[in-house]
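What follows is one chain in structure tokens, specifically the form predicted alone.
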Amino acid sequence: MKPIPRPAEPGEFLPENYFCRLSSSELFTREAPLEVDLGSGDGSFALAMARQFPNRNFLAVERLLGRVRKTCKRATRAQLPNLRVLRLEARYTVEWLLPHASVSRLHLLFPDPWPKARHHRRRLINAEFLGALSKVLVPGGDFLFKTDHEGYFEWATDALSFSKHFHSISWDDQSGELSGYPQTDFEAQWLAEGRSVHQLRARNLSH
């Protein structure tokens, strides 16, 4: 017997085929700039962004079902039709599922730093990931990264410096696009504990 598919939560996106790259129209019916919160946790950041920018579409990607359900419930209560939630592993989402040249900004905020040297190969940011990311970002699209782990920040900075797909830019520019950038639950916790937060922003060079 085939397993019965789990019904989607309100606001959750369940692809018809997880082994085929999506089209932009499958994610959202309206045309608007798409932003992705990769590893969205409890959804606080994605929810705040969707409220702040109602003219943009937001996809929150999270692996843990409990967090997905929590985000969906909060988005439904807040009446945010511009936010959808995808339950999936982060690397697979970027490398195999997201439409090419579809994402205007991708946010990777406080991912697992895998601090032990023998686990560094598990870190999300590497040359292969950046190559795949450059394909799903629109030309001139932005990759935004935050971490409280200095070693991972240096790792990410080095990876981007060697990448032919990106060049680093100032987090705050004259456009004011990132004014009022909301905090994640982890960021609020780390700052309350007196930890430093490191951030970088890189622009996609691919055409």
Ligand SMILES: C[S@@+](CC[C@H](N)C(=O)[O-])C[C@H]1O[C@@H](n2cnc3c(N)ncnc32)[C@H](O)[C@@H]1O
The other form holds:
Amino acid sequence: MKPIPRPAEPGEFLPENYFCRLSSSELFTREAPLEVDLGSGDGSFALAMARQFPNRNFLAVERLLGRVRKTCKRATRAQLPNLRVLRLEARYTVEWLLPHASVSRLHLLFPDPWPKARHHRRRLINAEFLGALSKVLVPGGDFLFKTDHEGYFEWATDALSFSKHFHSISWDDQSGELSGYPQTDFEAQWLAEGRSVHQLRARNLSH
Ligand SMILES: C[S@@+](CC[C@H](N)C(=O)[O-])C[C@H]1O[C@@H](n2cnc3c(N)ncnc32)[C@H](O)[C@@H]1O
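Can I have the other form now, the form predicted together with the named molecule, not the form predicted alone?
After this comes the whole thing, all chains and molecules, with the earlier chain placed first.
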């Protein structure tokens, strides 16, 4: 039986075919550097970025329908044609859907840390994910990761140090292109609770 397609929310991106890689022009008709916010929650970060950088395109990826709808509503209200929302699983999106060499920056902000040892294999960052990510990032593109979980931060740092696809670079938010990097909803919550935030930035070496 064929599934009944759900109508798209305004601002939502519903791929025509989930089983083949997208072309860049399917996502946005306007050509511009593409940034992806993976696990975008209520969309505050993607909205703030889309406002701040009208000359870039943003794709927010989130699996929960309620959060997708909220982000779409906010993007429509704010009249942000450079932001679209995709309701899909994060790993699948990177491994199978995004066009190769299409993403200039991928933001992974406060993903589930899966703190129990028996759940570590569910963590998004691992060698396979980094391999797939290096293919969808443009050469020289950036992976930006933030977490409040020290164990996950060490895990990610290790995975990146073993990866031949990336090298770590400094995250300088005082000057340069990362000044004004918006705080996410979860970040604001963690900081208000007095937790520390760990961040890393890695550059794609693959060509
Ligand atoms: C802790 S929240 C962080 C949200 C946002 N990045 C922030 O910092 O405010 C993690 C988000 O990732 C989404 N998420 C978790 N696993 C996911 C997956 N496998 N694919 C897509 N989204 C996922 C959750 O639904 C949730 O909205």
